[in-house]
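Read the single chain below, which is given as structure tokens and is the form predicted on its own.
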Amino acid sequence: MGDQVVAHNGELGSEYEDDDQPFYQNVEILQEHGINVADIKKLKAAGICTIKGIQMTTRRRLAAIKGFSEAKVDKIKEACAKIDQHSFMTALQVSDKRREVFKITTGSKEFDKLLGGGMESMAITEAFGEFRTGKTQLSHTLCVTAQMPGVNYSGGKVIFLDTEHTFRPDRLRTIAERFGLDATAVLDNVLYARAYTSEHQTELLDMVAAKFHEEGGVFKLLVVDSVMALFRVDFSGRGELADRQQRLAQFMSRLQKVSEEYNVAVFITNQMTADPGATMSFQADPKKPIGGNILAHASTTRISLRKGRGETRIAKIYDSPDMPESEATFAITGGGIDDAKD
């Protein structure tokens, strides 16, 4: 079974591609439309690499690259606007498309029920919980998972973006050891990056989305842990807080894009905060996750972890599109994430 991990070439599964039309469009098709080749690399070198992407850019974004007029920045909307006319669909497409959405096992049967079959693609899945309830451990176990074929599914490669130090390559060899899989190719198929500012963690999403591009439909998994960690240590005090939620909007909303755009599933880690207004509405659990209604809007689900008795922890469902609130008990162990034992 060592060889199942897969070791894809950049090459288009079918799954990516439509009868009439590619998962994505690439830019260089404004090649066509009068766009010269010099402007189409700015737009690389930004992390814009499809024309959904441009259409997801708003114009003062797009004017803030380098040798971008205003005038060039319509020309270029404007060719978007042609190439891709589809800006209404029916329900019925809408749902054709939601096909394509892929879930990733947590290791967890329990937990995977408890998600709806597991991570979600084209969608943000956020887990937050106190210092040892098993966010960094969850994270590190889909690392491998993602790379698993599963119903509906091929496997493919992960990127993860570490902020607090946190990522063990060794726990993915005991991971990959559980699910019998070669161990070393595991950790090959595993992109890392360690983000050392909140600027710099925005600045790697666009590297990352130029990755995604470059290896088309390779990539299934984005981990980000954890989300607020640099925001918190850049931006300190009340006086800065309008300015970090700002910032933590840009990153959240292009966190988002990159999801739809190239129908990758992403995991994010939260840490929480005691609430200073709880004791006043006499909440059974006085600590929330940070990150304010920003994070809360812009993750799809959201997941609360605490623990259990032993090594057994309990998820519950804190925010959802389609999934009731309800819990579910998985255990940390040796392998990653899995059922706990009765």
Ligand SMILES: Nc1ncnc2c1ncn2[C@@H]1O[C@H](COP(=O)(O)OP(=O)(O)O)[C@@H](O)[C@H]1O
Contents of the next structure:
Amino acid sequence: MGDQVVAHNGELGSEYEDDDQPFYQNVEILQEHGINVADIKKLKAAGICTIKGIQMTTRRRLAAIKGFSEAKVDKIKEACAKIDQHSFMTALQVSDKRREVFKITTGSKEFDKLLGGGMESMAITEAFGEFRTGKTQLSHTLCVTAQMPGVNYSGGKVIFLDTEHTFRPDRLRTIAERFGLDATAVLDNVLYARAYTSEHQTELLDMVAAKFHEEGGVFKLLVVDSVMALFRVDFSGRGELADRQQRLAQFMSRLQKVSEEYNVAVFITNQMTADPGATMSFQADPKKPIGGNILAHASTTRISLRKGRGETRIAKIYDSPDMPESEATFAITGGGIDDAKD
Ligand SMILES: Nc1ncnc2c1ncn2[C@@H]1O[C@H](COP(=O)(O)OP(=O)(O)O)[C@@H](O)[C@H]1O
Ligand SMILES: [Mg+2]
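Since we've got the form predicted on its own here, give me the form predicted together with the ligand too.
Now the full complex is given, and it begins with the chain already shown.
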């Protein structure tokens, strides 16, 4: 079966050692299982470009694609099950797969240490904090550092989804110069999209997936700055909260899938709000990130940012599967996020 696999490109042919499955399989392979080209095209238009992508999509969502009957969806699902008989892996295989995980430096050694090396791929890292705590500056810095080779890492392109209209390409230039990179080349490697509504923000993810697929293995980072701003505007009433959380859950779930499917790091920023219940309690910090449990559960690692002295900021691990809760001080400089000089 392995030889039939549509190998994506040499770069991504990073195959598992004792297993001839490439990192992902194109939906085109469905042709060999009786699915016609027109239907494959429709899948791709819906942002579903890989067999894994289909497995990560519910039958209900597939049936919502124009021209897809329930029978067709069943046929596609069956074909996928045949193609990918790897639902179970041994722990050793999981460990091999985890070896493909890379980390992108924040620009500050202290901050990296806090994160166990940097922003991890196949995961969502969320940074939340009040206004001016450096969330957007960190987003910009990562756009540049993602392009630099690191440990087990070759560097790659970036997609930036901007919901607050605070993306500044000129900041990328200054940050690129700090690292001795050619600014024009750095800017050329960052794809930018402005999202105007929460719905638009979600739709853009389909295009993100298509882009990741089109240039397989080339993109390494997806930034969403910020994740909640538009959801907050679009669903403002109390009565709309449940609806908002449901849409947010869909967005986050697709974000998670994209990070795993294409082995990219996803970095999202988030705002904070006063916790109305907290004024009545003796909580030390009455502010908390918005997005509730949905966001809390979807983010792999959560970092809180707060102001320190002058241009310094303090990052604290809020929630991580494998890092202890601790803090790091860093600085916001012209060249982006850096270590604080003391
Ligand atoms: N070119 C720069 N050089 C140094 N510091 C900067 C520069 N641009 C912005 N900053 C600092 O970054 C901070 C704003 O951070 P930002 O990432 O926009 O905050 P947030 O997104 O969390 O609201 C400001 O305090 C500002 O001093
Ligand atoms: Mg910002």
